[in-house]
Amino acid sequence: MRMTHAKGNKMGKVVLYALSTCGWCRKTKRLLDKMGIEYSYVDVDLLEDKEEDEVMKEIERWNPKCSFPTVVVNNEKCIVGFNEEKIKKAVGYE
């Protein structure tokens, strides 16, 4: 899977599944950038069919509704939708 890496302070493994056309996904990226943490993201709608199917299966594991944005932290916590407080708490940002 092609992930884009955003440099920053390591606060664990943070993965954002997003859509390139989603305003809430862009807002989530801006929040992660503002917090200055390291994370990886993929714009699922820009993937090829087979790769998109694989990523959707991965997202479904965390978020059965497969809605966006979906943030997975340390392969333990999942935040569905833009929720600043939950994202900050999940990554340990205070």
Contents of the next structure:
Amino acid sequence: MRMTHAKGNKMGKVVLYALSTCGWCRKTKRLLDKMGIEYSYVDVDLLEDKEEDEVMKEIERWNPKCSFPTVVVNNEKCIVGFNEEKIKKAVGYE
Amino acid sequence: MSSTDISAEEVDRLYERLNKEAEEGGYHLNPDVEFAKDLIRGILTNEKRYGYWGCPCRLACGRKEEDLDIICPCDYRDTDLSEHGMCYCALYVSEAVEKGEKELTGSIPERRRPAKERKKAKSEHPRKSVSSLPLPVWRCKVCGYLCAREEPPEVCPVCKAKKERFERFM
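After the form predicted on its own, can we look at the form predicted together with its partner chain?
Then the entire complex follows, led off by the chain already shown.
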């Protein structure tokens, strides 16, 4: 799957599942950029059907509602929605 | 298709229209105009992609009849406005938020049920009817407006949702 990588300080594996049209996903990207950490993201609405199905299954494991944004940290923590405090805490950002 | 295919003029035009309609109907757009316009750009992008105004913060499936509930304004807007002061994407906000008395700090939980549950629910709830009424009663699924007439109106006079968003209420 095509993930876009944003360079920055390594704070673990941070993956953002987003929609290109969503305001809260945009805010999440901006927050991660502002934090200056390394992360990957994918805009699910821009994927081809088959890829989209695969990614949705991946998201469902973490967030059964498959809503956006969904952030997964180190394959162990999942933050659903835009919540600055929770995202910072999950990646250990002071 | 990237959302940059939509011109600033198109976004501004729809913003003005929605803002006017919202205020006339007792609703309010997000006072963060830049944020609101980004969402409107998303709605226009979805219109080009799918042919309908899918919520910019939800993934549309491309089949209108299955996505009627998330066509903006969505079926969940008014409940979310009451409970959270904003709709799911935050294009619409409560009066308190609009006046700056309440601040929005993050997104709200998704009220729409997952696809599997939606399919199940659809097959489980047959419509009730009161056959003695002289006319059927139609309910706007967006704002709850009720009217008794042969057919629902083309557009909801309160929230401007289209005819297809009405359900037979009685």
